[in-house]
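Take a look at this one chain, the form predicted on its own, written out in structure tokens.
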Amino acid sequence: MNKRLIGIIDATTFHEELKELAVHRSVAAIPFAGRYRLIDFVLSNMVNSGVESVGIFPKFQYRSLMDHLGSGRDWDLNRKRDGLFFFPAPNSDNPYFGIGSLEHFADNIDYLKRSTQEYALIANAYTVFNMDFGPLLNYHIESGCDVTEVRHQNKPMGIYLIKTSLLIELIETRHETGYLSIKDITSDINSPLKLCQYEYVGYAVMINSIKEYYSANMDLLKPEIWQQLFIKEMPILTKVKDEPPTNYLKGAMVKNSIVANGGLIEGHVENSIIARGVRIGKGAVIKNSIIMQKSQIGENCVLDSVILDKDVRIENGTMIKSSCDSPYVIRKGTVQGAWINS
């Protein structure tokens, strides 16, 4: 299939309800599950489906995204032919940027014109799922579709399949047709194109708010959800970091949690996601929380239903309690002390 399908990941979307985690990074680069970024899921799905050419179209705060993906080596996309490409959106006053923005694609249309792949797969960068795109391509071809929209539980997933030549035509005629995005096309009941829908069966969640982000991370603590996402034959790939295993010192206790490598734990961790390089001090109690990379939690702290962004430092004796319906978020690099009960 690699000779037939080109991947396009639209990373331009900014969700206002995720702004606490997207101040210094794009939504696509938000950490997830202790060692991944949101974009890892769709990018890995493309690579696992045999796609060898992927274009990333970002707009906001994309330095961390570029740092994470690098040359694409960890996804086997650092190659002489095809591979991984970045096409940042220009500084434009055009307000219409979203999944499948034809205006954004128009600025980089040469990428499409030079491609040898017959079909283009356009997807958002913030959906957590594990999907083989092979059956989707077969369905699209066999059904004679012009544009196929992927849906989950009868709701759009922001994933579309289209012939590359048709995509180029739609880009070049966007001012005549009035179609500014792929979404415009699929929502037009009077479109002259043959529009199809493909139902994806499996776990999938679009991360568009803090509540969805927190809930999706907590879902991973359920074995049945973990098994649907992390499949041996379809691995979710990410940037490799060579770090030692997490060190559990005397007095440490961990229950029903995901703990990445490179950390040090002396306290109590329960129902939580602990990222790389996190330090949890003696006597600290962490429950129902997400602790991101290299955060440091002092001794005798109590954190419940909290999201700590990267490099946060919690001082000794600090108590922060919230609820699973409204987790308390502490921004990257913050030093936090005292009592907070939200």
Contents of the next structure:
Amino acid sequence: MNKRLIGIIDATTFHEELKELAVHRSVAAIPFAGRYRLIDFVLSNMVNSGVESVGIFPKFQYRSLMDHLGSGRDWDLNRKRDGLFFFPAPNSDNPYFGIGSLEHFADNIDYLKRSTQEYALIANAYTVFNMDFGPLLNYHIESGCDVTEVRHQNKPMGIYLIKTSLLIELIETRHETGYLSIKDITSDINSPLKLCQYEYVGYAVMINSIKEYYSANMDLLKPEIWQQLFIKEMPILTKVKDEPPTNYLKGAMVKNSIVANGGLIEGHVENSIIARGVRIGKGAVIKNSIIMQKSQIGENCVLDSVILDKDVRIENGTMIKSSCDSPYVIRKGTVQGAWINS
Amino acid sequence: MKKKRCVAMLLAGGKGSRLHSLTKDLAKPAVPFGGKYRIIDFTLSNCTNSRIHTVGVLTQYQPLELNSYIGIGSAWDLDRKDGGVTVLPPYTESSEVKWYSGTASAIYQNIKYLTQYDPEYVLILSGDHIYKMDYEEMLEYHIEKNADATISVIEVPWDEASRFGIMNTDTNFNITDFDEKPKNPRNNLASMGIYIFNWKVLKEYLEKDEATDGSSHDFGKDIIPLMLGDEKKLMAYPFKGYWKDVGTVKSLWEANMDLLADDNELHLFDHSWKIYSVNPNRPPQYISPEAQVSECLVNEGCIIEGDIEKSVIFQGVTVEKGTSVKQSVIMPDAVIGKNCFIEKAIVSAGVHVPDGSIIRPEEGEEEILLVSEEMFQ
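Given the form predicted on its own above, I would also like to look at the protein as it appears in the form predicted together with its partner chain.
Now the complete complex, all chains and molecules, led by this one.
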């Protein structure tokens, strides 16, 4: 018996409440924690748990996702045997039935048939967590389960474990059974299959709204949460950039913040997440905000409770204030001038 | 193998004994620099940025960490099907072990490596210096001047000239002779240890030098004088810009501090000439509510809870509460305990500085302190 897993990442999900951040990208590719994309968490967890073959099933706007993952080199998945595979949905009109669409899998069933791994782990691409899937697999085998659903605080996490052969069977019989997704299978109370539940203890948050996104980023400022996510032996891997270390210039004042590389900081930063390559001008004050990659904030700006998407430029002296309950999102690549106050 | 116009040979076997414990288990080119890099990153990145994609790296002293760092060269985009980076350690022949006894003999023993690319030009580099330079421009100069060899030189202050290998030239930068660390320098153009040779000429002189009894097999001391004696055309290529030999604890510290100056000339943030390195893939740095950070370079994976000022902090460093770090370099994964005071020091990689330690130079002392694990045992 082999105890190996293939990873199947369902990157098709679109959350209406994340629309502002998902105009140009799939939810899986939304930047998080200053240097990651949401998909990095589940993908790194798989790699750290010994998964050597991962299939990504994307649907909408997956250009940035493909660009991010590339050949899989940063996750050590650029392999001759197994590695990283992309299976975009052949047509985007397929209706969405939840995590693990059997129709989408059916279009790529060869991947499953060719895999030698006995088990398949199906997961969503928007959960922030650091989980070892080893104990889950042991539980699944020891309990003789057919399908195991992972739960967190007694709610489904959108992560399932199943034998690869059973998954193939369920895909092939989907028209007879009427099952459209893995979720349909686990929620069928009359199912002849042995359905199990596995409770994951530890930090996990599913990002499905701007509010959730904002609070999950801010959670990282709590050391006890930071320590649960960033574990040296189980690193969250991401596409690396050749940015220099962040340069704190004269006049910089930074408190309770997370800062990625390549920054040039001259202003004040408090309770904020600063991504790679961000520039913050003299006299600027940034509070309770998320500033994404390569955004530039001019001198004497005041930003409070703002989410700045990538490549945004804020002109000198601009003031944007919102509240933590409804952070203001500024779209990728835009320029914001002082007029926004009026 | 495809013929190459120019192949670079990077001498990375340096022991760097004046860096003391930093190079006890580590070749000098692998010594950490600038919060993220290793010294050799500058030369390798210069190669890539100058579109020289065939680089032989000659290693000898403590090569383990350096070899695994270089790997197949992917960090510098030098993992190529044709050419790319090749690590060239000394090897044994049927009758003897041939250690690299000098810079010239190291190249001599790798003539086969060079021959397979049949290059027009060979660029000799050292992995000991911090600078950004376009070797392609130097090569154009070499070709334009129709030289047999071109040596890159930099103007140094006259009072420091006796510490360097000095090239004496005429007003057109033709090299007339070479003085190694002259007591009474006649010129202030120091050799940067960067040479371009016409391969045919170099090969001839390497063979000649190898056959010379008593030769130290050194480019500066043997090859260059030999070529000058034969009236070969040797040109000096005047380089302007930042260049620093980080051969001592003091100069390593100074070069790190230079990065923090407003007018620093190395421009690490210049995207058109990036310095590449093996990225450690650590989480972003966390600056706590109690921390103060001013005029610093801080890399990923750091947790800063104390005050840091005018310092260079490498990846994975922890600075705990109540601690003050000033004008110092903290190398990867060092942990500075609570209520410490550190000034003008280099803390080696992985060192755990116990709570309450005070590390600063004695009153009136100029020396930079090198902090190693042994100090706390």
